Amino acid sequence: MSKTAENLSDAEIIERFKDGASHLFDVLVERYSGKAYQIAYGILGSKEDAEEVAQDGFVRIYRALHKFRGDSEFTTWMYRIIVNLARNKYRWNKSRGARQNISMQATPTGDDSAPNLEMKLPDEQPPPDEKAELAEFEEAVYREMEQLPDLYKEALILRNVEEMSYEEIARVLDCKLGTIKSRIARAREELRKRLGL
């Protein structure tokens, strides 16, 4: 009995992708595009920029997947790409103050070999029954997180929003475990001060 594409592990999908089943890449996009978007949004604070980074990230992953050796988990490799792209976009926005809007269904210009990625992004609207106080508090948390130094903000997003382990964060950000623990502790302390908690 063969597994359906959705039931394949990341490693099995990558192996079959390398053997020519490029259509299976869609499973990885469906599986992880929401997470990629959330990471990018946490760093950039902009829906349009987060969409751009998530799409660009998956285009890059598609192009490089044949070279992926599996030295780390696919998700660690993917998160590292998304974090780096989000950092670059953040720096670009900061230095130039401009944003570029693109369609999530558009194929990148000039490259017909890249997949036409259609991502299912999480709905940012709170459920109707969510209380206004909670929405205001979440907004205040995100606003204050945006003010944290980048090193703290990235680590805190990966830990609290993405619920990654300290070890995974250390691999994604290419830092020592102790450094990550210290950054997250400092970020939380700074956030508590800023929120008056």
Second form
Amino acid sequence: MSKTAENLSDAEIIERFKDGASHLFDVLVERYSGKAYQIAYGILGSKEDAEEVAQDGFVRIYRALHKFRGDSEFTTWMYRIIVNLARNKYRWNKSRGARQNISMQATPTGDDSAPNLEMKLPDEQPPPDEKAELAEFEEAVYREMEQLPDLYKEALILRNVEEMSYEEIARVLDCKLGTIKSRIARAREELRKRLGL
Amino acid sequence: MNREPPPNFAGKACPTAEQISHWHDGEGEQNLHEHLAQCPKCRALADHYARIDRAICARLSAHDQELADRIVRGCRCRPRTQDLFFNLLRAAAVLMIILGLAGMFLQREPSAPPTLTTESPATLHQGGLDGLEGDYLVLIKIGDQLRPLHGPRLAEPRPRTVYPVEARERLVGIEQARRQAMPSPVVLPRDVRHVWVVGDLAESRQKLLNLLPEGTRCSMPRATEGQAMEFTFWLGEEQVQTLVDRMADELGWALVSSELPQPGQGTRLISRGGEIQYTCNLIVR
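Form predicted in complex with the partner chain structure, per the form predicted alone context:
All chains and molecules follow, beginning with the one already shown.
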């Protein structure tokens, strides 16, 4: 009895895709688009940008899949593409001044080089309930993650996407295992200190 | 970051923040569990890491359920704006290179068209072409056609060939530059036979052997008619040219043969690789 498309492994799908069954690409998108989006969102912090990167990533994968030789896992290859695209987008945004934090107290001088522009959110008033407190904490975590070095942030994001193993993160980011362990630990510790925990 | 072990707890050094981070990921030392159960400071650190991770995961998982559908649609029908941009960029670069090259050629073109001056027919053989002053294209009559004689044709060893020169055209522009950059090349045949006029045969034989590079293969010298001697050497093209130069310059011998290589043509030698069989006849003056 033949397998349904959903039951096929990634390798089987890719093999059939190369043989002309291009509709099976939808299964890969269904399986991994969420993860791709999560990684991109973690790095970029913007839903619109994350969706654009995920979309762009899968367009590239679709076009390049017939050349995929299977030297690594499909997921490793895919995550690497997404991370690179997100990284490029992040740098592009940064160079264009997108998502710049603007202090509510800062005088709008129109001078882009004005130092110490920082949005003091959330409000210092206590949250009305636990849910709001949690949302506030998440917001604070994401705000502080923006300040982390990119290499730390990427490693921590990948770790939190379906608990990717250290080995897999090392393959995606093309680093040594020890480097990844160290980056993740430093990212956490840096966040903890910044959050005042 | 806490890189040094924190203060001791219950007589045992606390793990580093990095070790606790590994433990939190389930990839570190699992025997830390007992320590964390007893050490409130380390346990608090692990709890903070867990809380931070939960906050990250909560944000990461908040994505639109229709995302996959939109991505699939995008893969099928998305306009390739980026490709279009890069293709335009590539086309612009190619166009600029073409325009640049065209500009260079136009600058090198002469302002006036080349002139053709017919001179009285003369005769010269191949060696005489080198003596021409200035840059000229020599047209040679072969049958009923006029053909230019330059470039590789000069390299062909055609000694004693007499060509009637019909006309000379001043070379201009690119052709002139090409000829200045690349003088007529010399390509040696695989088998070269030269006759040299020498003084004392025995002394000349010794001098010739002294000129040969180390390890040169050579035939046994063969005396012919008592007043002559024949050697055959197997040398590289440049080695043959060097040997001929030294025989003429250092030993002062006279080369009778007109076959290539001739002395002093080393700068025009085009090497094809491989060995030349160089047969050398020494004749007493």
